[in-house]
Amino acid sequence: MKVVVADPIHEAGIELLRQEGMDVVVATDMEREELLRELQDADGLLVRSRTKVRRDVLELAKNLKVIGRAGVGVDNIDLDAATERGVVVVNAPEASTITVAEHTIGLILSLARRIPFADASLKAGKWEKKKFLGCELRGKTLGVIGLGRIGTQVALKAKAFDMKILAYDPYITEDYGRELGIEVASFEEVLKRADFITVHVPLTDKTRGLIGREEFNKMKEGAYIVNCARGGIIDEDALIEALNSGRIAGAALDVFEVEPPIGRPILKAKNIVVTPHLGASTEEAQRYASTIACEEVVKVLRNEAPRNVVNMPAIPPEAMEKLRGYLTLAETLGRFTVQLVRGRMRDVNVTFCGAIAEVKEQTVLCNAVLSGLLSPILTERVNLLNAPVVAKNRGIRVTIGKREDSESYGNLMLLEVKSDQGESLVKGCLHGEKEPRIVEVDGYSLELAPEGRILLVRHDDRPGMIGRVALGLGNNGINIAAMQVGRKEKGGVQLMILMVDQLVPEEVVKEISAIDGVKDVKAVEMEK
């Protein structure tokens, strides 16, 4: 088997490939044309972030079976094209977990004992012992926002310093927290009670600016905040204000809204410790990333089951053709429903009806539902292989059912999600062979093509409600493309579905929610 190493990786991984009998071509210094020639008969490819593996590369590399990413992110790999060509993409998500967690702890210690400031002072020829009075971590409360792999490791390491751990993660159950000795709390509680706050969430439309002026004003006076996740989660302008005013005692950033942040105001703020995105930069992390990725590549080439598959598992072509539309429906149903659910998911029930009930690969379809449910809310990529494990690790119970009755539809998929704050039941079917449709939401019948941006408004069934909602959107420059209204009974509560051309900001959602007679408003984003 021939494996091409396109980007520099730790020598330990290359040595592992050779020990496994692979024909290794190190192409890190090759010009692109020469690299492409080597890929024409390659079985495996190892990359980091530099090499772009787009559709044209995959079409050229006709023998390619696996791409290994020595790290986490796969933005440089065309996953759709890889999947279409049956190329398995694997990565090493756990490689930097400990390294980033340790860097976070290092920054917390640096803030608590004011180490960087004291270092700079002494090197400037000053002896200012009284100026750099610090604080112990013992007995302090650490607020962890995002309890994934890295957040969990930070919490466990902080416990060794006798810190109390308070965590917010809307998709982690209280039982899971208790197992780790961590108190699971609301976002507001973490802000108000924590002495130190550390952020470990992905950067998405929902988490961009997660910590802004309003959040800083809710924090304890004299609190500290650390971000080793992604730049943009903390509003840097708001952070500068909070630091310079003394609202918070200090901050430590390894990531920034703009990288590198040379010349930006954030670097001149008071009491801030900064590092140049060093979270994953250790000898051990680079070694682990290299060896884990290479081990995964070897497993695929030896027809063994890898752990860290990023894209779809291999499914026979004839089965795949039959499943294709249903997979799209399943993933769409999950992605739609997760945006209706409030609180921590506890139970997921998937029921297949009619023609779908006869499909053998129902587990794969259920995994596609879970992928749609979990992908928008987690840092790690959730796919058809790891979705059940991810759900289980978060204390989510998953059940699959089937029935012959499809309620006058040829095929029907039911998704019921229960959380600690309620439940939602959404039904979907395929229109033709490829187009998903949502046909019922919590008992309201409708006919919805789940695309683009959607606003769901529950309101009293009385005159003028549609006009008030439409006016509220219009006053905020949001155009309505289409609308439909459903009700269960006359004079009860209606469900209004609005297809809109613009993203509906949170402040507009709150404005619509405040209209007399409006019961609930949810903005749904179906564009990936």
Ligand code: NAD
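Nothing here was measured: the structure is a model prediction, and the numbers come from that model. Superpose the two forms; the largest set of C-alphas matching within 1.5 Å is the rigid core. Numbering follows the first chain given and starts at 1. First, how it differs from the form predicted together with this ligand.
When two forms of a protein are overlaid on their rigid core, residues whose CA moves 2 Å or more are considered shifted, and residue 70 is not one of them between these two forms. Once you line up the core between these two forms, the Cα of residue 512 ends up 2 Å or more from where it was.
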Second form
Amino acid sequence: MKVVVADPIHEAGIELLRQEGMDVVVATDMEREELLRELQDADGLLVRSRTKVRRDVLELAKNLKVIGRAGVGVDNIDLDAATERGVVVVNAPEASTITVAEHTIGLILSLARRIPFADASLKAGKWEKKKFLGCELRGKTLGVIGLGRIGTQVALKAKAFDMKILAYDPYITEDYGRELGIEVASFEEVLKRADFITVHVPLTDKTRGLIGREEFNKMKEGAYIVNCARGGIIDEDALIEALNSGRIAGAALDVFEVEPPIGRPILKAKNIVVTPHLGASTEEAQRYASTIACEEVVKVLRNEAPRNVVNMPAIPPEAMEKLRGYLTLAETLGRFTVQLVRGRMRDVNVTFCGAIAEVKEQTVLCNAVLSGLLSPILTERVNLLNAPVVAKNRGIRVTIGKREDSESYGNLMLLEVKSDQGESLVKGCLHGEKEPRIVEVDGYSLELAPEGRILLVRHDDRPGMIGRVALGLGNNGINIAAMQVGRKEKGGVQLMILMVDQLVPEEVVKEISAIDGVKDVKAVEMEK
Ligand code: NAD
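Return the structure block for the form predicted together with this ligand; the form predicted alone was the one displayed.
What follows is the whole complex; the chain from before opens it.
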């Protein structure tokens, strides 16, 4: 088997490939022409982010079976083209977890003991022992926002310093926290009680500006904050204000709204420690990224199951043709429902009815539902292969059911999600061959093409409610494109569904929720 290494990766991976008997061609210094020639008969390819693997490259590499990315991001690989050609793409998402967690702890200690400031002062010829009085970590509360791979490791390491760990992650179960000796709390509580706060969430529309002016005002006077995740999760203008006014005692950032942040005001804020996106920069993380990616490549070439598959060419093309519509419905149903669920998901039940109940690949369809449920909240790509493992690791029990009766829709998929704060039942069907429709939400019948931005408002069934909600949106410059209202009985609770032209910001959701007679409001975003 011939494996081409196109970008510089740690030598340990190349060694591993050779030990496994691969014919390795290191093409890191080759001109593109020469690299393409080598790829013509290659079975495997290893890249980082430099080499662009577009459709033309995949068409030329006729033997290619696997592409390994020594790292996480796969923006440089045309995943659709790879999937269509049956080329498996694997990566190494866990390679830098420990490295980033250790960097976070380093930043927490830098803040507590003021190490970077003391270092600069002494090098400037001063001996300011009194000025740099620090604080111990022992007994302090660390608030971890996002208890995924990195957040969990930070929490475990901080426990070794005798810190009390308080974590906020709406998508994990309390059991997960309990088993690790971590108290799982609400966002507000973490903000209020933590002495140090560290964020480890992905950057999404929901987490952009997660920590802003309002959140800084809720924090303990003199708290510290660390961001080793992604720039933009903390609002930099609000952070500058909180630091300069002394509202918080210090901040450490590895990531920035604009990178590099040279010349930007954030670097001039009081009591700020910064590093140039070094979170994942260790020799070990590079070695792991290289060896994990190479191991995965070898597994694929040996027809063994890899762990970190980014795409999903597992279904034969003929079967895929038939499944495509149902897969879209399944993924859409998951993506829609996760935005309605409050609390930590515990049980997921998918029931296939009518024509879908006859499809053989029900596990694959269930995995597509899980991918829709989990992808919007996780950093990694959750796909048809890894979805069951990711769900299991997060303590979610998954069951599949089957029913002949499809309630006159011909085909119908039911998704029931139970969390620690309630449950949601959403039904969807496929209209024509490829258009998913949501036909019921928690007992309310409707007919919704789940696209763009949607606002779901449950409110008392009484005159004037629709006008009040519409006015609330209009006052905030939000245009309503279409709307539906449904109820179970007269005078009870109605469900209003509004298709809106732009994302409804959190503060507007709060404003609408506060209208007399409104029970709850959910903003749903269907674009990926
Ligand atoms: P992960 O997917 O394992 O964990 C993310 C966690 O965030 C999940 O548990 C998820 O449930 C939770 N989450 C999602 N939305 C949330 C919300 N609104 N509030 C609270 N929790 C929420 O990801 P990871 O591998 O631990 O990575 C965490 C972050 O670190 C990501 O932003 C990633 O890009 C970043 N990262 C930075 C560096 C660096 O060099 N500084 C290197 C690697 C990763």
